[in-house]
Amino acid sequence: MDHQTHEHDVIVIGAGGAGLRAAIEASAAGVSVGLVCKSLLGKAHTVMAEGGIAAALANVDDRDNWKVHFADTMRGGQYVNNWRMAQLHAQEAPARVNELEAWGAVFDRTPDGRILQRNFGGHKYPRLAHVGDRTGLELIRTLQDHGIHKGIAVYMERTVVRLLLDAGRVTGALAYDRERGRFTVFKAKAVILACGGVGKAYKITSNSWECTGDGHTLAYDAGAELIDMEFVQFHPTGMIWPPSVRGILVTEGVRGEGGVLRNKDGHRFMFGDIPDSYKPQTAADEEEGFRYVLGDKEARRPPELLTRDHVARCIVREAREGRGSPHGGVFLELQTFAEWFGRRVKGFKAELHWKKKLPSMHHQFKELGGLDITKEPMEVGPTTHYMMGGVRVDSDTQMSRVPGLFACGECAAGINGANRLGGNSLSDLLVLGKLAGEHAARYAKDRPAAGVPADQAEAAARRALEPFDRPAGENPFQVMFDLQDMMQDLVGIVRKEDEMVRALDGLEKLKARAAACHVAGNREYNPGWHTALDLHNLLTVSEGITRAALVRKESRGAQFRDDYPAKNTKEFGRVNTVVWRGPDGSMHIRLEPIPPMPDELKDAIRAEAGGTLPEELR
């Protein structure tokens, strides 16, 4: 095999939030760093990332502790969250964004000067540390220009299709250059897996086209295990018309910053089967959530913040029942919450406060849809956003079960449990990717270097190389496209046995198809030969995704079972699915008891639960 070989001490694959502050953590340990990125430095997919860093700060309303957003997790994360990530998610964020801000990053403050914080759904306090909504991009500006003064080599534009093992230890990568085809070997004394979620399995996506599931795939493969596969988030506002970009991600942070959901009749649809607490008594009760938008510390939260699952089952709803949008969604607009605003504020323009608070999306409904959102309702709809689970890793260095093998951000998993809340994942990747570049450093320091085995590179080349060797065959972007209607329609918000039985047959059908791929052309330029290698990713992980989703027979957080719509907390409340790879290349799955959780954090619970600890806690 003809090709590069590159060695560090730590490689990390992946360059968006997680893997950079992974690395830049690693590299301020004195070890040395290769960074690789499947696309170019800077346009990995956290730049998508609108709404908001959740931290505890209590910048706007000083109830706010880690307690109470460690509540907040698991209650959103329906209890089966691995509890010690939780809790130091909680206890790090405002570390974390503090340390964001003395690199250099620019956030939106409060009349006094602080770093100032929105609603988001799912939080009880006003906590998403914010730029406009462009957070994701400035987080990226930020951990960018603060890394490259650390030496960290920088491998952009390389696809990694297979991890290398020496007894049992992972000890490099194989890669492949996107544009030349030529392969290279990175070797390692650690490698850290950054690669973020699967939203490309599905045909209605917010993800951008790298997120094929390349982390858990590597890992797989490798023989770590995956956790909660079965927890696929939609998120309940992305873009439904026109059709070109329809799944185009809508800021949760619309919602944060006053606005309300409508069906075709003009009825706020959310006030229909929520908890008694957020029911109006009243007409005028409608109103309060406008007051809590406002930081009114008594008023109400409005329904519309609710968690992200919520939400979008109610969406669902709404459309399936012949109340949605014309395009098969619903109405979010911003007009009432400007209109009782401008009542109140002497000489309020809607156009320029919409401007400045939300410019992305303001931007994004001008240039894509024609739609004026400070004059005009946005029709949105679910779409796959988030990939809750993930490789298992331990909660404290971001080890998995394989040595010397790390993960982090999208492809890891255990924080989020059944359901991540908004603005957690931006935290989560500065506070878990910090832990998992200390802790890859630390373990590269206390090891010699290990061989690359020259067979298992030579074996994954020829395999990468095979769909060129066919003198004809199925075409691999049509293998994807039926990959993602399939998941979508039997695999997707709403599920039942019997589809997804049927999914797991088409399954086999499409890996078959997959296995007959055809490249014609050479390995230069060739997106039809990236797709081919991509369909084994996406295949694995939607096989992990329906084979869990089968096993959990309850509707907990993301996962709706139309069959099994309750939750059965005795049988599923204090488990995870567990997904791994056999000795005969198959998956095989397996159930397995949540540690106990210490007194003091059930706790913090029972004091947000106003005295009562949930069942899956007791």
The other form holds:
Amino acid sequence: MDHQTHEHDVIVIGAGGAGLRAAIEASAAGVSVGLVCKSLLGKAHTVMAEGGIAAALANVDDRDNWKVHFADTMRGGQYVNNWRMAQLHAQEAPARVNELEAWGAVFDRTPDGRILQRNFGGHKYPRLAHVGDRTGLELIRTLQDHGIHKGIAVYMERTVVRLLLDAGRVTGALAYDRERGRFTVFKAKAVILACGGVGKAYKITSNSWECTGDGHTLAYDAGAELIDMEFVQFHPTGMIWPPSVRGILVTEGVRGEGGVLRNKDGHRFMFGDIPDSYKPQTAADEEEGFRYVLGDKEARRPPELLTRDHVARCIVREAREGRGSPHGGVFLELQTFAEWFGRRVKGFKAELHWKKKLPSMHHQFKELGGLDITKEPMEVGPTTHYMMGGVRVDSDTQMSRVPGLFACGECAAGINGANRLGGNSLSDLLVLGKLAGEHAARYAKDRPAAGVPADQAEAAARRALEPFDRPAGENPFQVMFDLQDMMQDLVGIVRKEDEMVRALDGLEKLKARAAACHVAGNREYNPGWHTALDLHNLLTVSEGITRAALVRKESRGAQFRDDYPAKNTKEFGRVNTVVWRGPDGSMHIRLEPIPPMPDELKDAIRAEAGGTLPEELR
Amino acid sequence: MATATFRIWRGTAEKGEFRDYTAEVGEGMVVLDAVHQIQATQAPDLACRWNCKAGKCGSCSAEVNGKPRLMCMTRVSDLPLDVPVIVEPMQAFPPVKDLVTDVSWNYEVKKRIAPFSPRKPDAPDGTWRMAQEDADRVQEFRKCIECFLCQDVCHVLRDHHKHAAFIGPRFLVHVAQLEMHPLDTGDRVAALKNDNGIGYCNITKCCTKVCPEHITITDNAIIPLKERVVDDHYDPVLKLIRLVLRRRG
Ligand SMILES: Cc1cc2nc3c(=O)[nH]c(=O)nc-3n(C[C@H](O)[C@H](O)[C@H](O)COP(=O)(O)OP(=O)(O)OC[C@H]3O[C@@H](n4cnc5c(N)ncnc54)[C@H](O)[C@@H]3O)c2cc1C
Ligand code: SF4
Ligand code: SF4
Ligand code: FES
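Switch over from the form predicted on its own to the form predicted in complex with its partner chain, please.
After this comes the whole thing, all chains and molecules, with the earlier chain placed first.
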């Protein structure tokens, strides 16, 4: 096999927020770091994040602290989160955000010049540090501009297809470069996966082409375990019209700034469906909700800011029961708030206000939808958004069960449980990304270099080239589209046993088709070939999602089972699903109990839950 | 369904040609959708970059009917469809394949610019205070999505190939962002004149016109930087005062 070789102490696969933060940390520890990514630097999916970074800075509401953030995160995750990760995350997020400022980030400000924070679903206090609605850009650019001066070797537009193991320990990775289609062997003492999400397994998604579950699959193939795969977050508000923009995200910030959801009859339906566990925190009427938006500490949040899983299901219900908007969603409008605010504040200019608060949403709808959100309602519906499930890692080191293999960011799991709160991902990237970098560097320092078995790399390269070798076969794009349609229909927001069993059957057929597809042209920048290679990853994560969703015979967080519409805490409230690859190559699954929570953390939750512990923790 | 002809550049660094493809045109469709449709049904090896499909990542830069544009933000319905829509790669960078160009030069340029270096924290807890109006000024520059369309259109790079001597509008915006950052203490003015070649810019404002983020590149970034260069050159006293002020923060 014709290939290049690069050697580093630590290889980070993925240059989104998590990978960049991990690389910076590892490099600061004095080891040599290589950073590999599929796109150009600064273009990873993180760039699209809009609403903000959650951290209990308490700049806007001084009642906030890490314990409240921790309790919010656990309640959002319906108590199946890894509590230790949720604790570390809540404790360290403020320091990580302040550190971004020290590296040049310019967040929006409070009147006294500190970092401004905004309201977001599931967060009790205004907690999201933000820059208008382009927070992800600020985060990735800050890390990028800081990182490029730290001696990290960056390998852009290279896709890792296989991790290489030596006696059970990860010692490298095989990648191809997009430009020429040549192979590269990366040798390393430790490897950090930071490959992001899996959104491309679904037809309607806010995710980019990169989100094909590579990190999940690389880890799985190398012998690591994946947990919580049933928990796929469908964001309640994606664009739905025109068709070409279907799925593109409408940030929760729109609702955080006073956006209201209505059905086709103009009814504000969210007021009619507030879960008991959130009733004490939810506004009694429109007036109170709007006061909350303005930062009134006595007011409680509007029902549009309930957790994402719940709002998404309410929207699906409205549409299914014939009360939806013309293209199958509901309306999201800013006019009610603007009118109410305009009555209170002389000289209030709605158009200016929204352009300042939601500049990129204004731009996005204007350019892509031909609609002025300051004047007209938007049409929105759920879109596949975030993967709670992923590589199972140790909460204090981010190492998987495969020695030398670390994971962080969206492709790792644990912190979010059954449902992620908005803003908790960007903070997770920073906190746990740093942790992964630190521990991977420490691990690498302690180890002598290990070899990468040449035959493994050879075999993986040969397999990667198979689509060219076949004289004829199906177009890989078609296989991908059929998979996306199937997952959307059968393993989407509302799930049922018989449909998912059909999906498993469908996955077997798709696997056979993927193994027989053919690519024309040559290896140079050939998207058909890249898609053919992505199929293995998409199929693996799709199977993981389906199997885990079947086993969890209850509805919790992002998982909604039509055949088991209630929570079943007795059986499923204290366990995680775990999938791994058996020696025969097939996927295995088990339920694993969550370790008991220390009293200090229980107290934090009790304090926020009106004095009683939720059933899951009793 | 209505169709339109897309005349797309196909080729490598060595050779290439325009080829015509017919694509179905639906409501709200953008040029990137057409490219994807052609890729999925007719030319699976057609190379293009993209990520977000929402004008946020700056990957899908190309030239549509001769104008530097983001393909994902160019609505097909805004183009004349009685003639072929011409889609070709950016011209200021070496071609790689089809619509993909080699933009690595940009990454090298950025590395040469002195990084952000903040003044001492304002508060004992290690944080800073900054007024929103001061933040506003640099936030405009920090909106940049690094699409490099301004680099593509700038005649100094596109026609005169001064890549070795001139950093281009994108990186003048970057320097402006650092120089006007309320917390930064660095001084990049000498470098602007000597290494960055700011003098090559003759304020044609073409860069501002193509910027998809509507950054007022010339008026807000380049002209104030040029003024600093001139001040430093002709007025060493002013330079001294500014340095002192900056140290004090
Ligand atoms: C539209 C949108 C808005 C969002 N808004 C928010 C928000 O406001 N707040 C919040 O907290 N979260 C938000 N999220 C979620 C959040 O942005 C993501 O979860 C997060 O950015 C993921 O970061 P990451 O570093 O894990 O991965 P990514 O940013 O997805 O990066 C993955 C990296 O891995 C690389 N990679 C993948 N596979 C391979 C491979 N095989 N070989 C080499 N490299 C590979 C990619 O090239 C890329 O560099 C939003 C998400 C979306 C889609
Ligand atoms: S204004 Fe200056 S930087 Fe911008 S295009 Fe003209 S010459 Fe280039
Ligand atoms: S300044 Fe504007 S045109 Fe230039 S790279 Fe940035 S976003 Fe693109
Ligand atoms: S695809 Fe991101 S800007 Fe066009």
